[in-house]
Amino acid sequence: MAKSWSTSVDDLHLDWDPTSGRAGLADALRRAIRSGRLPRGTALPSTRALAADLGIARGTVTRVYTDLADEGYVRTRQGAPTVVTAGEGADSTPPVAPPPVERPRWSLFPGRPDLSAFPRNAWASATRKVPARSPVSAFDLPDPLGVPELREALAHHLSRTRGVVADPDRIVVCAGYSHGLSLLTTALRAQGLPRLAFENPSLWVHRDIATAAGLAVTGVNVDDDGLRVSDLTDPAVVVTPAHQYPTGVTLAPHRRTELARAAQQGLLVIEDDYDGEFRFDRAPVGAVQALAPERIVYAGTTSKTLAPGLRLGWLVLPRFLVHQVRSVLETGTRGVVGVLEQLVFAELLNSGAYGRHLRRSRTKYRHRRDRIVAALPEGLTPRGISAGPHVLVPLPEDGPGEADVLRAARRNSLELLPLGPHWITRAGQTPLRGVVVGYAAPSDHAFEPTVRALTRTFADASERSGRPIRP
């Protein structure tokens, strides 16, 4: 039977057994070159320190060294230790290197925010803070829903800034929004619910997410006032009502006004509030859960603020929901946010850092949709309300479709999302075309040549499709 030995290279470990003898070391040695455990150039222990190793003789060693060095697989000289030139006669075969995959040198695409604007500093300076203000017991394995001080921190800042009913009891911090529809979901398929409404057209992700869970997914249709909620006949909905996704619509105040009645006669709500801090024209819309907290969910992150890599959100839960959220994490993803991120992000909120970044990000992000909304051909009007990260642009019905735009956008190395894969397509329908533009990822220096790019798609689609975009 092969046994595991260690050796004094770096510890290594050799599925050897003894009883093999000199062609099973010889073997053994030969698997761990050929998998890279010893890789070219590393040198080997002496023969006398592998055979103290092994409590073999020594001369073992030395002829299967020797075996080793006419294969081609090691190379010995007196004097010197034994190196393995792996690939110098050896019979591996080398990993094939997959092709280089090119990547557009300008992206449009929706919601990443501009990773050039992170708040190093601020964060930086937060993360110096926290060890030092901690106690030793802050970083022991946190609750399951998060550490005290960031959920009383949102607890203030969501109440402040979108209007939400939260106390920190209420608060479940997240990997994202993501992880906290899977959170939601994974509760509410366990509670029975057999379906999960979606906003027609919505973001496919998500709606994976629910399939994901054992739930049906249906689709409820969005036109200029948001959802139409005299049509839902789900127990429970997904909605973006501050800015529609992607369609750039707000959800008209009867439509909230229904919607809250609804949620309170029964229907369950995720707010899904991913980009409610940025609205350009006048001050944010109030968040709906404060009109039904306890049948309304809702849901925030940091990855359209601050950068998406950080895997942080949160949801405020109707406090029916938080024992079966907080029996999911218990049960599968306890501690999927670090401590110390959560400690520096509580941080950012309770200085005040975080909403200076916000207001940063607010004016730029209102002069690049300008920017882009004045770059477009005429016969292209954007829809939806002058807010977030990003801008539906429809195209004409006579004019270049989907396809012929991204096909532009690939020969002017520009990556663009269709609005195409968002609806829940039904027999007989032919929805809306579209591109969404994501103006927010560009750095500053790369703003305009990628405005500029995006000028040269339209043009070039409109050339080549043979369907001009008409004034």
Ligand SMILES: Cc1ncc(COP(=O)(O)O)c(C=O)c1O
Contents of the next structure:
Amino acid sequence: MAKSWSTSVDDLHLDWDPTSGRAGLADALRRAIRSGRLPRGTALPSTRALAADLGIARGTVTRVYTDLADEGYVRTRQGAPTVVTAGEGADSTPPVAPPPVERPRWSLFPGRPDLSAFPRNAWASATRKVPARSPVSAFDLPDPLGVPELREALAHHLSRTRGVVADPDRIVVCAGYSHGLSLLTTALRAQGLPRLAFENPSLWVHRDIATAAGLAVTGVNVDDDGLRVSDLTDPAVVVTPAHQYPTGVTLAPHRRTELARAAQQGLLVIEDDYDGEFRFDRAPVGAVQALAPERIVYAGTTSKTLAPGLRLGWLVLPRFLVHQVRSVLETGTRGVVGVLEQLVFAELLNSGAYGRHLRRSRTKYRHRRDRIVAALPEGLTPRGISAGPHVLVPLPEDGPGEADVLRAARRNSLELLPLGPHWITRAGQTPLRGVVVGYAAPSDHAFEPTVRALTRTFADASERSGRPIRP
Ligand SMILES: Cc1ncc(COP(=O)(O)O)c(C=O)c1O
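Please give the other form, namely the form predicted together with this ligand, since only the form predicted alone has been shown so far.
Then the entire complex follows, led off by the chain already shown.
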């Protein structure tokens, strides 16, 4: 039986090399069908959606579908989705690999941008330009802190868009924020720092990085104004001021002042500006780093703007840390982002292509945010909606719990992240319950079905838990 909805391009998991053209795409689909990953009855994405998401001509996809229909792999019919028919006269080769663990069809998992919107053309054109115009010396081992062209481009971009006090000498290019945090915590531990405070709640993955570097991790609570700065007792803290992860609150002006004052008096602050580019209601609040650049490390990443797979981020360091971080890099990997990728990203920054991509993404995510907020049932009030691209949906005390919602999400093939694991638990505390809804991940054509899966999930959790969400 054909399903009445189409598989999203993300769910195809195509092992496809963009340079292999029409024949390569047909092969990738054949392999997916033969291995059982696309079982009989699966509706493939429309030619328009697949072409848009793969960045190829629609005619190419149409011809591939026609070829596969001729070979008996799929059935195409005017006005209806193309459906897998393998086994009904198609290649009878036995499956070459066991089917993978079933992944949810829809995802609202925070942390991923819309990967189908990756600016392939801009990246490809920069990739052509860079090697052609670079001197031979560009291919040599780089400065471990990063290539000068990128550090200059970042200094300009960050001071213009985020108000960061950034000269190239204090910028380090790293493999995403996680790598930057690992470098920093290693350097700080080597300098004798014993403990690092994190916001409570915060991303446990980052706390684990600090623990792995030998630091004791503590938690400082977050309220409606953000980090409770006056509760800090440790010598250093990691903060997400623009859009606290995961609660979504923006650090209130009086708390920013308090944090900057504490930094000027010796506190070391690591400002994780992971999604500072996405502010919807007004111009983004500038980085706190500018208020105490010799005590605040500014950290950024392309993981939310371009793709987490790039592994590309940056630190803007207080001067006293530049030498320490350089030492960690020199005794370790000598930097992990390849020279050419650094130069390509510098070209994207300098040509304005990155800025255009950010503006397009901001507009799209704002619409998506509105849609998600409108789709929530009465009785659920999201937090952190003024910036993106995630909101926190707290669950009422007398309604379904996180486990109820996650079970309902599984029944509706939806990937969601509960708030629970973000807490640094303390005995006797009953932390807020909720789910973190990241609305950037779906591709455009998968977004509406994903919103419907979310609506069904809350209705389902409400009904089956016996603890309905009341308006
Ligand atoms: C709070 C927070 N900071 C930073 C990042 C980016 O991490 P990375 O650059 O290592 O991908 C993420 C990604 O999920 C995040 O949730």
